[in-house]
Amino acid sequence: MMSLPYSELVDVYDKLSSTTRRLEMTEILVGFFKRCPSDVIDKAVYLTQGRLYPDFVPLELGMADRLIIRSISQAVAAPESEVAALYKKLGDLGNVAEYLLSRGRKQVTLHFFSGPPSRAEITVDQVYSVLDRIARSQGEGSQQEKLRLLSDLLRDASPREALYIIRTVSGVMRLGIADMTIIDALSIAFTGSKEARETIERAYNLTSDLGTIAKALATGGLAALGQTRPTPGRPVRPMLAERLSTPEEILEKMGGKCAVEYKYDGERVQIHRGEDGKVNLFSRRLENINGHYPDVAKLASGGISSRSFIVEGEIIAVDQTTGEMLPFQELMHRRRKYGVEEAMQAYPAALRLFDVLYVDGKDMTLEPYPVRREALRCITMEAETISLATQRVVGNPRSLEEFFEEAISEGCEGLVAKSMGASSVYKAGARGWLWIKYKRDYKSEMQDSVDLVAVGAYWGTGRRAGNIGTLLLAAYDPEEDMFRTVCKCSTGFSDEEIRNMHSVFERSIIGHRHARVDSKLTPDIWLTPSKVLEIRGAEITLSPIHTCGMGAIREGAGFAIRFPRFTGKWRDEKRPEDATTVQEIVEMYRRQLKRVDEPVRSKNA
C-alpha cells in the first residue's frame, strides 16, 4: 500500500484556492489523479468533496464550532476564549488553527535555536482514518473522544494542514469544486481526454459516488464502469423535467401523444429494498431520510412485492379526517429529528409511485417509459395510502387541460407530461424534454414560482440594520455548471428570517466569488451556492446587469426577474443544481412576449 502525504493534497488545495477558471481548476486536479496512489484515490476525492463519504450515507462528523474551538485550544495549548475571540475576528476556524500552530511553531523555533523537533509527515491515509473514527464515535463519552482525535491530529499537522482539516472538519471547505469538474478530470486523466465523460458521468448518476467511481477508473480502467447499473442502498440521481405553458406546445414536443400524471404537492423520495430486506429512502439531495418517514419505509416494505427494488415516488401529506392531500408545508412539520412519533400522528403520510428503475436484478432504466410504469403496475399492491401516480394517456390538447383541471382540483401542483416512445428511457441525473412540468402557475405573466439560489448578500438598512437585508440569486446554467444572477431579492422574508438570516447563511460565506458564479453585481457579501429558495416575480425583463441569458435575445442583455418576493419555501429538499435554470428562464421570458403580443393583435383586430 503506498502512502500520499497529506501535503500534497493541501498543494492541491491551495492551487485551486487561488484560481476561479474552471479550465485550470481541472488541470490542477488532471496533474493530481495521475500521481495519486489508488488505493487512497476513493478518500481523496471525498475529501476534495468536503466530506468522508457519498451524501447517502448518514455519518457526519458531529462536530459544532464550541467543541472544534476546544480541540484547538488543547492542540496549541492556548485559552478556548482566544481561540473564540480570533474566531471572531477572522471568521475561519481554519484559518484560526493556522494561525495558532504557526505562532506555536516559531516559538519553539526559538526555543530551539537549531529549529523545532523534527515532524514525521501525516498522510491522506492517516487524516482519513481520524476522520473517520470521529464521525463513528457516538454515544455516551462520545464528544470527549472526538475532542480527542482531533486536537491529537493538529498536534501532527502543519499550520497549513492543520487550516484545511479544520475546514473539512467544520464543512466549509471552499474550494468551489464542482462534481462535474472532477468527472472531466477523471476522464482526462485515465483516458486522456473529455470523451469518457458521458461513460463516467452515467456510472456517477446511477452510484451516487464519486470515490468508488474514480478508485474503479484509477484501478481497472473505463472498462470497470462500463457494466455500472442501479445497486439497492446506493441511490441513483434523479431525473428532471423540462416545464412548458401549454398543452399544444406540451405535445408538440411529445410527438401528438403522452401520458399525463398528477404533480403531487409533495417531497419526491426514491425507495430502495436490498436482498437483505432492509428498506432506505432517499431525498432527492440524495439524503437518507428514514429517520422522518419510518411510516412510508414501512408502506413500502408491505405494499411493494418484489424482493429487491428501487422505485420513485411522492410523499404527500394527508388530512386524517378527510383523506385529503395537504399542501408541501403541512409535509414539513416531518422534517425532524425529535417528536417523530407525534409528528407521524398529527401528519399522517401517503405515498403515490411514479417509476421504477431496477426490479429483483434487473436494471429498468434502459427501458423505455410504458414499459417501467408496466412493471411498477405489477409489483404495487395497491391501497388507500400507497398507489401509482393518478394517470392518463391524451393525445390532444383539451383532453391534457381536461386532466390538468382535475389534477388542480383534487390538490396537486399541476402535471408531469411524459414520453412514451421507444427513447423515453430514465435518464438519470438529467433534464430534458422527455418529462414535462405543466404547473397552474405557468399560465400567466410571472405567477410562476421559480426555485433560484443564494449567491450573494447584502447588508440591510433601517430596521434591517446589523443583518443581511438582501439577497443575490441566480439560476442554474447546466450546459456550463454555472449560478447566474437573476434578481436581488429583499421582500416576502419575516422579521425572523431576516434576524436569523446570518446565521441560516454562516457557513455559505466565502471572501471572494465563488468559481461557479458568474455575476456582474459585487455584493457586500460572497456565497457558496448551496441554499435554493422559491420566488415569484411580476416579470421576467431584459437586464444590462444580470448575466442569465446574457445575450439569448439581445447582445449585451440578461434576464432579470421584476419585483421578485420570496414566497416563504426554502427548497431544502433541493440540490442547487436542481434549480430553475437558465433556459427555462429564457423560455418563460418567450412565453410572456406571446401572452403580451396576443392581447395587443386581439385589440387591433
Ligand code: ATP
The other form holds:
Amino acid sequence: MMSLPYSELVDVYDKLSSTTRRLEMTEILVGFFKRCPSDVIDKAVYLTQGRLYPDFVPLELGMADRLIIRSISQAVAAPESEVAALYKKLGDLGNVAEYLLSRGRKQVTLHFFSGPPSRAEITVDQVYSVLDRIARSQGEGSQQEKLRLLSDLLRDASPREALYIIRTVSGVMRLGIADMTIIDALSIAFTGSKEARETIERAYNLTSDLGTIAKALATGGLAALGQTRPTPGRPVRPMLAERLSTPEEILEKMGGKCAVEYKYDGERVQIHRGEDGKVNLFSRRLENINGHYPDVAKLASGGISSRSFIVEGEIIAVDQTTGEMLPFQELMHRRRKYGVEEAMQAYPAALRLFDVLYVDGKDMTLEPYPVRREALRCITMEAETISLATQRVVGNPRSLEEFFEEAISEGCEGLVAKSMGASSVYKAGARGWLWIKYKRDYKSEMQDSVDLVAVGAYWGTGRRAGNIGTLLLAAYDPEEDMFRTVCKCSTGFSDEEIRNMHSVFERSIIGHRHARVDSKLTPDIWLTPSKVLEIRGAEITLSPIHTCGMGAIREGAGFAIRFPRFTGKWRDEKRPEDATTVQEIVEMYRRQLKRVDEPVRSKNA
Ligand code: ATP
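Now that the form predicted on its own has been shown, please provide the structure of the form predicted together with this ligand.
So here's everything in the complex, that chain up top.
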C-alpha cells in the first residue's frame, strides 16, 4: 500500500481555496488525481467533498463546537476559555486551531533554541481512519473517545493540517467544489479528455458515490464503469421533471399523447430492498431516511412481492378520520429528531408508487415508461396504504385538464405528464422533457412558488433588532455551478422563526462571499449556500441589482422577484443545487410576458 502525506491534500485545499474559477479548480484536481495512489483516492475524494462517506451513509462525525473547542484546548494545552474567546473573534474553529498550534510550536522553538521538535508526517490514511473512528464511536463514553481521538490527531498535525482537519470535523470545508467539477477532473485525469464524462456521469447517477467511482477508474480505467447498474442500498439520483403551464404545450411537447399521473404533495422516497431482505429509504437528496419512516419501510416490505427491488414514490400524510390527503407540511414532523413515534400515530403515512428502477437483478432504468409502469403494477400488492400513482393516458387538452381538476380536488399539487415513447427511459439525475409537471398555480402571474437558496442575510431593525430579519436569496445556475441572487425576502417568517434564524444559519456563516455566489449586493452576513426556502412572489421583473439571468433579456439587467414572501416551507429535503434554476426563472418571465398578450384562459375552458 502506498501512503500519501496529508500535507499533499492540504496543498490541494490551499490551491482550491485561492480560486473561484471552475477551470482552474478542475486543473488542480486533475494534477492531484494523477499522482494520488489508487488505494486512497476514494478517501481523498470524500475528504475533498468535506465528508467521509457518500451522502447516503447515515454516519456523521457528530462533534458539537463545544467538544471541538475542548479537543483543541487539550491538544495545545490552552484553557478552553481562551479557545472559545478566539473562536468568537475569528469565527472559524479551523483558524483557531491553526493559530494556537503555530503559536504553541513557536514557543517550543524559543524555549529550546533548537528548532521545532521533528514531527512524523501524518498520512491521508491516518487522518481518514481517525475521523472514521470518531464517526463510528457512538453511545456511552463516545464523547470522551471522540475528544481523545481528535486531540491526539491535532497533536500530530501541522498548524495548516489542523485547520483542515477541524473544518472537516465541524462540517464546514467550504471548498466550493461541485460534483460535476470532480467528474470532469476524473475524466481528464484517467482518460485524457472530457469525453468520458458521460460514462462517469451515468455511473455517478446510478450509484451516487464519487469515491467508489474514482477508485474504480484509478484501478480499472473507464472499462470498470461500463457495467454500472443500480444496486439496492445505493440511492439512484432522481429523475426530475420540466414544467409547462398549459395542457396544449404539454401535449405538443409529448407528441400528442402521454400518460398523466397525480402529482402528490408529499415527500419523494426511493425504496430499496436487497437480496438480504434489508429495506432502505432514501430522500430526494439521497439521505437515508429509515429513521423518519419505519411505517413506510413496513408498508413496502409487505406490499411489494419481488424479492429485491428499487421503487420510487411519494410518501403522503393521511388524515386519520377522513382518510384524505394532508399537505406536505404535516410530513415535516417526521424530520424532527425525536417524536417520530408520535408523528407516526398522528400523521400515518401512505405510499403512492410511480416508478421502478430495479427488480430481482434486472436494471429497469433503460426500459421505456410503459414497461416500467407495468412491471411496477405486477410487483405491487395494492391496498389503501400502498398503491400506484393514479394515472390516465390522454390525447387531448380537454381530458388532460379534466384529470388535472380531479387531481387538485383530491388534494394533489397537479399532474406529472410522462412520455410513453420508445425512448422514455428513467434518466437518473436529470431534469428533462420526458416528465413535465403541471401545477395548479401556474395560471396567474407568478402564483407559482420557487425554491431559493439563502446566500446572505441582513440584521433586522425595530422589533427584529438583534435578529436576522432579511435573507438574500438566489437561484441556481447549473451551467456555471453558481448561485445568482434574485431577491431579498423578509416577509412570511413567524416571530419564532425570526428568533431562531441566527441559530438555523449559524453553521453557514462565512466572512466573505462564497465562491459559488454571484451577487452585486453586499449583505451584513454572507452564508454558504445550504438552506432552500419556498418563496412566492407577485411577479418577475427586470432588475439591475440582481444577478440571476443577467443579460439574458437585456444587457445589464438580471431578474428580481417582486414582493417575495416565504411560504412557510423550509425545503430541507432539497440540496442547494436542487433549487429553482436561473433558466427556470428566465422561462417564467417569458411566459409571464406571453400571458399578458393572451386573453385570460378559464380553467374549465
Ligand atoms: P417540486 O418542488 O415541484 O416537487 P422537484 O424539484 O422536487 O419539484 P420535479 O421533478 O421538478 O421535482 O417534480 C416532480 C416531483 O413531484 C418529484 O420530485 C416528486 O417528489 C413529486 N411527485 C409527486 N407525484 C409524482 C408522480 N406521480 N411522478 C413523479 N413525481 C411525482
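Numbering follows the first chain given and starts at 1. Each form is matched to the other, and the largest set of C-alpha atoms that superpose within 1.5 Å is called the rigid core. Bear in mind the structure is a predicted one, so any value in this text is a computation, not a measurement.
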When you overlay the rigid core, is the Cα of residue 176 off by 2 Å or more between the two forms?
-> no
Core-aligned C-alpha movement of residue 514 between the two forms, 2 Å or more = yes
Core aligned, does the CA of residue 149 move at least 2 Å between the two forms?
-> no
